[in-house]
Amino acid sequence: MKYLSRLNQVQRQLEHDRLDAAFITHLANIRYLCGFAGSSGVLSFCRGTWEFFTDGRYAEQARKQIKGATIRVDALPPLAHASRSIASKLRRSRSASRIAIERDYVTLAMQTRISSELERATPKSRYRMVQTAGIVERLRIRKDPEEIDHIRKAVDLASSVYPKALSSIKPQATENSVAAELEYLARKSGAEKMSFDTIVASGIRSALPHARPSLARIGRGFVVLDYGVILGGYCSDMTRTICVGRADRAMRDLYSAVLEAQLAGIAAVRSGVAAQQVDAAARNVLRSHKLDKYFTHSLGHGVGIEIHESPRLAKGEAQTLETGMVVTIEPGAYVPGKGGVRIEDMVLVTETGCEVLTPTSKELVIR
């Protein structure tokens, strides 16, 4: 990964914004910038210097993973340690220092801790905390070739376990047992972990877009499987809907309409198109089938180190798609009391369209 290049890009942005120091506390951003994959650490910038702070549990891991930053290990909590380090560097500043914090990830308690540590070394009037947003995320939104390779491998691994998972779907099986088998197969195949809590929803519960697997038996009807894996630190996400038992005409029509909407959404993806236009392409198909009122969520989202990243494909989202973005296309129709269908692929945005990364067939499977 090009960690030094990423750090340099962030440094240039901080200097452009006249920020003397910065705390990077969101772990996904830390991993993106310097490679650390643990659960406790703070990355800081101050006057041309990057430092990474962690505790003794991660000393060896940090030495193996961190690139581009000086490693500081101490029994002191990382945030407090980073705050004291920045305070010592800014102590002799002749003007008030501007210190960046990540608005979306720094809690009030964290901000209070930073302030208390800074005030040990410098009067409150000598510094100002500036809430920032998107400095790192704007870099993460477009994936480089190495990131795309990791995502492809995660997508392929998730897809490879799907045929095996189908064998566990039987009328007497529970949703919970199907989810357990799917996750077991994924871990056995090399997944680091699941991207999110696996969704298995059957029968009338398939009309719940984010249903948790329950002890309910699969029975007859639609079964929605929504899952993903993490491999090499990058996520995948896919959804397939199958039918257990006989699929009547209404069920086939519902499935066909959602598939048509999904294909329309994929066809609309290309560099330069507004995110809301892609959402509209799929939503208009469902509207033509009088199913739009049953499509209750956005069409998709970006995927990378985190399962939900920018851009968001939804009504009102004017952000323009760019080459190198990886997004999901996942329309659904959820009819209360009857059941629901969702079909989801991951796609890579290109100049002329997109590449569908998910290789799994979308033909309706009836078991």
The other form holds:
Number of protein chains: 2
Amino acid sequence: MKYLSRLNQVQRQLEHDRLDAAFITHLANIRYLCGFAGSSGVLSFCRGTWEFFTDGRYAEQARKQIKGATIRVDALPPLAHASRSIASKLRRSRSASRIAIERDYVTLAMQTRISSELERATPKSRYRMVQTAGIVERLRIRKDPEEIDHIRKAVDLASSVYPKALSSIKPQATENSVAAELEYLARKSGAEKMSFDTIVASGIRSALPHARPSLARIGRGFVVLDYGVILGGYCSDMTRTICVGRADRAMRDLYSAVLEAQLAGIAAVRSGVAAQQVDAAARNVLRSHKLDKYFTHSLGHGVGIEIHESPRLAKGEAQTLETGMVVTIEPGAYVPGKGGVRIEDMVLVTETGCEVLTPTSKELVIR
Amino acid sequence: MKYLSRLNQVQRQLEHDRLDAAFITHLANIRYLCGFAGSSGVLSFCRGTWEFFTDGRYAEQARKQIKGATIRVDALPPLAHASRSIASKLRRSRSASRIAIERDYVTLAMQTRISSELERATPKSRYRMVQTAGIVERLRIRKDPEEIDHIRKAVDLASSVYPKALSSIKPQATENSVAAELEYLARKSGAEKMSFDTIVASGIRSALPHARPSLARIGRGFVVLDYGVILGGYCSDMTRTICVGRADRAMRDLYSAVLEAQLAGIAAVRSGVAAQQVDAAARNVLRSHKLDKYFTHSLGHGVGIEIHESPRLAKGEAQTLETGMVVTIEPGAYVPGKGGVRIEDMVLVTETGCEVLTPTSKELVIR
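To test you: the structure above is the form predicted on its own. What is the structure of the form predicted together with another copy of the chain?
What follows is the whole complex; the chain from before opens it.
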């Protein structure tokens, strides 16, 4: 039922925008709309009908997973197949047809392929390609109860492996081996895969927000662990920073300032608040500690079928938070040549505030 | 030196094609040309000069890794920054400038972003966007000795964990737990990451060429293991199929037919041979066993910085193999409702044939 309802919502939007046909090519959008979880396929809409095009490798999977769209399997590449089908449906239309393509995902080569298939069947004056953005993404931004349930399970699984992963952190261990343990535990607990490349950054490397695990030894100092899993098709994302060896005054102060900023960010989340206000709430705390210049990224992002979704919690983002959105709150402070701290939870936006989904403690762990 | 020489080769091609400027946006192409291994940046060429644009998060990494291009760091998104830089350089040109964009990687949204930045500075009549394909990919297709060395190490690492991974395969184990062991061993051995989502497909699921590991028990029958690692930025890819429990006559025949096809494919590889001939050599063996209808994918693909590169070894591919190409040879036969077998090695094309890089035995293992 959920797929039919989602397809109907998109259909209403397309009709409202006077779009006669649409190509849905982004796999996360396809999964959301009709349930297909494979890696090759195109969903199309044309005059009231949804069709899904794939090749023989995914025929069985498509039949099992897809609801609400007619399945078309062919040796032809799915995009060409979809284009031909739309062309044949629009051939007899009286007015010029407007065909939607997703501007954030359609490449120039894909556009050429679509055009050349359409032109075979239809004079160029009979259709117009219309670049659209966000039609499906706007629906995905608010999660329904079933999606929230999936996300909760992904969050809980990731959190559940954290204590064991911690025990692999020793001065002599490499960042890479800690990542290996963590991913192994996640997989063994049933994770379909990690939701992004695990970050394990130790010592002065903890000041690099996007460090990949290296063969460097953990040594002493901060260790940033940033990871997540996919379960039931939905992502989780969490970050904790611990300290190996002694934590001096400056390190404790840095940690508690970032934690204070994180709690301020969480406290600012509520349906009706602008995304930029939440970012500002956390950033202002870091400013009061003269640490805002070390907070070099945005505060958070939506999470769902993809690890990075709308909304962005950042400077200049006027988008209003709404109930059912799931976002990360992840301030950090990265002091070059010294080290960095980041603390990240996922939260569910509610009418009166938010529910913190990540159950893992944020007290500073010293090992 | 290698980066300078690669940049010079691209520059010669651009000049040959009368292109005054170019955007290189595909990260694998960027890495190949100037060494940058991060995940946000744009490399541009304009009138004899190479520039690399990134944001603050990658400034330090860019300075360490990049050779041959001037590094520009800004808060502006790299594509906008690159567009402005090119616009300002072309503003005073006398003739209309031709600007190359990679049609396989530039989305409609990116194209719009580039155009709008150019139009701010330059009248629209003063430049023309030219869609290009394969300018960098054609260089990447033949690997140099240093690249081959990286690939050998990635292949050897993946092969080295295979015997231990085998010992985790038991009837009671889940596909997912076998994948977990395998990836854990690879990571522990120093793999940067897996080169693609590991496939562990058992029993009748082995007949699904793209099965993701599930929580299903291994049980009895074939188990297909298809995995690879990234090491030094280069990918490996291998597949072995084993049998758990008794292998009956039909299973042994299926296995030996696929192995015979694989060996025939390898024997057909040589500099100067068309890719489709190699595919046909393997496919003909399966045909002689009446199994060609169960071989539903192409025979192989190039491997390098990306897991799937040119050339494709498939029907209709006229491209000629050349020394220095590294390709997979991976025939399979998938009998619906029964099970499937795939056997895959990586080989290096030489003047007189090929060198099989994958050292792992292909004798049928029964556990």
